[in-house]
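In the form predicted alone, a lone chain appears below as structure tokens.
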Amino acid sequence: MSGFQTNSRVIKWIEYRMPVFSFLNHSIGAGYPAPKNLSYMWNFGSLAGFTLVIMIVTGILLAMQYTAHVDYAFDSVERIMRDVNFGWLLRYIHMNGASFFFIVVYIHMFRGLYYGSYKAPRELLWILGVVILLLMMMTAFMGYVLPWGQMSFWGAKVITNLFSAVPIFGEGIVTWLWGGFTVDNPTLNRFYALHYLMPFVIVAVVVLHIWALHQFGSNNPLGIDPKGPQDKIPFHPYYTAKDSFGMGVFLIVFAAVIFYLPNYMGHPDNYIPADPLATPAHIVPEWYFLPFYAILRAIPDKLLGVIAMFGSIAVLFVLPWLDRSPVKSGRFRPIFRIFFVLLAIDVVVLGFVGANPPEGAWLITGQIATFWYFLHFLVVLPLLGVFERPKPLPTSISEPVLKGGGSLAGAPAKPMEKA
């Protein structure tokens, strides 16, 4: 790690004993070269990290006031909202921060799907990203239980009951999750402890994710590797400025939701204290779980539904080996682009289906959307890798960036015009 220079005697003293500044320079500073054509779609990785920090800080502050007991949990949340100084703000930031965390991560992953960021040599980078998504889901589910409202209680009961479909060991797993024979105080206590712990596990996996990213560098919209220094620019100040602008836009939207629509993405039933004797008319999870909930309910058999729901995530782990096309970016794959749009529409449809009762047209629509989801990954992508004829790639990153276009592969490159 070289190239870091400073005139500060204090920084030099620290750097000699612990080279933290040269490490930061190498990782996110001028010493880290990045492709010169990264668009604003590459902002969402840093936004996800920023949101994770917000969630951890607000979560720690909320934990100081929360009481993890079935008799006091709901009231402690109300006390935070009404009596704790700026408690309402902390809770709204944390509650809506979970939704925004999933929004930026979903966009980040769909960007990776479109530009082929899961392909060699970045398979492990993609797999670690899917692991982060799984950990986020676990953390969010346990956090949703903590307010101990109607949806908290019944959501916990329904979701944990899914494991009873596992042959032989199912009932034992459910009893272990509950800490007894129903969702009660032991359940709330262990969910609270795990919800506090999991974000730090996510941080550890994020470190591995960034480590894997720096091994081969970022992918780019063209999906081609930089040919030399002319295809790269320092991460700082170019992309730190770009990320800062994206972060400003993000914070404006985030603040607008917190101050004007704080309960828009929640469920009103969760402002009713948990009642084991009163089942809500329609039990639904948070919006970011709805596509997976729709897949679960689309299959009549309980065990097969559980397998399909977990399979919808598991298929992402093997995606690098399902898509065999030598071209990464969807920009040069016209047929792939069509199917990518269909996949995005399919996931949105699954979200709407998950928010409605599994009956009538909603059930049929959910079954068709579930079928298409797995067909896309298991059949369409492998076949496209064989039969699709992609457009020729540019010869380098520099030509499209500097000239608004690029010569096709094999075509003679034109002399670069002077600025």
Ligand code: HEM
Given for the second form:
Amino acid sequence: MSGFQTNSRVIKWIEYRMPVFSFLNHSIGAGYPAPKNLSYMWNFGSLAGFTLVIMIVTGILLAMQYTAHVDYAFDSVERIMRDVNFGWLLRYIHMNGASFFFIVVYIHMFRGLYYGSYKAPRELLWILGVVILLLMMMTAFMGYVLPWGQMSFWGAKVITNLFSAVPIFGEGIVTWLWGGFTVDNPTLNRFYALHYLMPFVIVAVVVLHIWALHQFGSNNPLGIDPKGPQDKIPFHPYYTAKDSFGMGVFLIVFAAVIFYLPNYMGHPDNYIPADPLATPAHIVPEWYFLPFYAILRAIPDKLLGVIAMFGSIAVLFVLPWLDRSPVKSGRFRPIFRIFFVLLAIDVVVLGFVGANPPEGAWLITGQIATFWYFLHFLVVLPLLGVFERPKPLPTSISEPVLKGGGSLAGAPAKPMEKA
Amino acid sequence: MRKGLLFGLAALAASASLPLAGPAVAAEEGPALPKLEWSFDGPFGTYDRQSLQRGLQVYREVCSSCHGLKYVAFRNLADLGYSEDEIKAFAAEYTVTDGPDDDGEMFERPGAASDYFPAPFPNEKAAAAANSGAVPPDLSLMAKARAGGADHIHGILTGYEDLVPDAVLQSIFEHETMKNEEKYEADLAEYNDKLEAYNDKVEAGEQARRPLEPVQPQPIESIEDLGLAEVSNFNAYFPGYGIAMAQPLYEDGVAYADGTPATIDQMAADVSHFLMWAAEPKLEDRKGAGIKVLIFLVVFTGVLYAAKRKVWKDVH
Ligand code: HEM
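Could the form predicted in complex with protoporphyrin IX containing FE be given as well, to go with the form predicted alone?
Complete assembly follows, chain above in first position.
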């Protein structure tokens, strides 16, 4: 965990005037110590950053060929698919990249939920993460409008219309969002401008997110603080190697979908040009919005539905203050673990409900699942913090195996060096 | 130790691997589409050039009088195995409007390889007027714009009254009869509730309107019983069973240049194959590149794994 050293005169020259190299060394290099026991669950943060870069690069290349006008948008996308060199590849990467971005970030978040990574002193880090999630959702929603297919148009209409539920100002807000009296060319134009802008806002918040991360470093599967150098290893080469391998696995799965199932996660209706006069039989958002869509429709009242939907993300902002258990990792919280699994199932159930019309059994299931979602965060977690008896914690990362009792407090920690 | 997290994530992953709207949609719509074996299916799938050429012939001789193919240019037909001269000759058989010329007049000229298939109607209104109110959709993306893909197109073309097997008709009748009965029972329950409220009000001397008793539905035993709109034709695979397009394919409707017998099923399969190509012309490039990319990534990831093992061997 040395300071930054080099023999290169060029690097020294730059470093003296602007210390970028020692900055990188402390950020992702040998100068950044990380707990030695991070599992593969800790790969998803760097994977999310990697996916963000993929999205920005393919997005900028697509923007060079795309036309944001209601009369030409659909045609220009088809031109990309047919006539632009490797245009089909760019578009399929960007289209499926959005889905993979959400898969990666959802896993990243559930990792945080399980290991209590949102707890002190990482509250701000977590909150910045939720801000990123919100920004991602806005970006993805506006991006989906750009090809101007049937689902683009009707999805935009349904979602923007939600704001009409706001008392008094509702109609005014919606007209303002649309830039007119319906979803039309001004809407498409502003969505395109914002879709181009927002990823860079995300980049900025990711920088803050990582800044906050580096203040205390990563949490780890045991949820206890590293006690000294024997519990840590330098980020480079250990985690750069591990993250690179994870990236390889990710790329294999990503490529398999892009090349063999590129339209699997999409909706066939979006290959029909937008038609304001023909409403599709079922308007469904992209899969990654389905749980939230289910919460929206579980409640018969429009305004309350919208509040519940935003509330489902709002609870994540206050999560660090809802879960008061002093133990971070779910490994040592026997009851929490059960509820964690239930929550994961609950979110999946909400996803299925969101994909189906809100009638009969689907509506009731959606209502129960919505109720459970809020119960988990607002009631179960606060109560568990008081009533759950956690298992005894190991004293240090290097000595995770408890050999009975608290007598271990003074046990010598194994040094990091080779045994 | 990590069972909790893994189990939770496995549950999450399940959501991505299941077709989300599957069960509900299947229950609502009619009989399952017959699935054909297409040469373009699977990771090594490619188009069958012979079938594409026959499909083009069917499109040109039958469908093109109503349906456009606006994203396909004549030059793209090189994919079907035609030479440059053949394409030029093919394009020249079409007349396209060009202009304005130096005098400001629009003029007509024979098609060139760079032209796109011309639209059959000057505008949507004309298309609707010629087809009893329904606009025949452009077919360029049809194979990607319907859940069943090429099977859907094949199903529509072979889903007419005289073409579908009796068993399929029977299953539709049973399905619709059941749906009607379910609706009747729900209506009846609602009616009984309303009637009770009505009786209470009458007893209390209040004014009230007597609810209407729902009519017991007749079982559906024939296509007439489905009550389709007059201008529509029965089709087993079209949502609602009534399609504005009259049966377009008839035995020997085209004389195939390669001598293949032009049965309805053969023509339907060929034109569906052709329309899949029209919707996804880069499918072969994509699948071909995919294999190379995946082989590279698997090897590369193997190397990364070995490197990771080497770096980590001294950490316990
Ligand atoms: C653009 C999206 C995101 C990027 C690029 C990103 C990036 C990262 C990176 C590189 C790390 C360190 C590696 C790791 O621990 O896995 C990290 C950690 C973390 N992220 Fe994110 N993240 C993103 C979104 C989110 C979201 C949406 C949340 C949750 C609301 C979140 C919560 C956290 C937390 C709590 C940590 C610390 C984890 C720990 O040390 O246990 N992140 N993030």
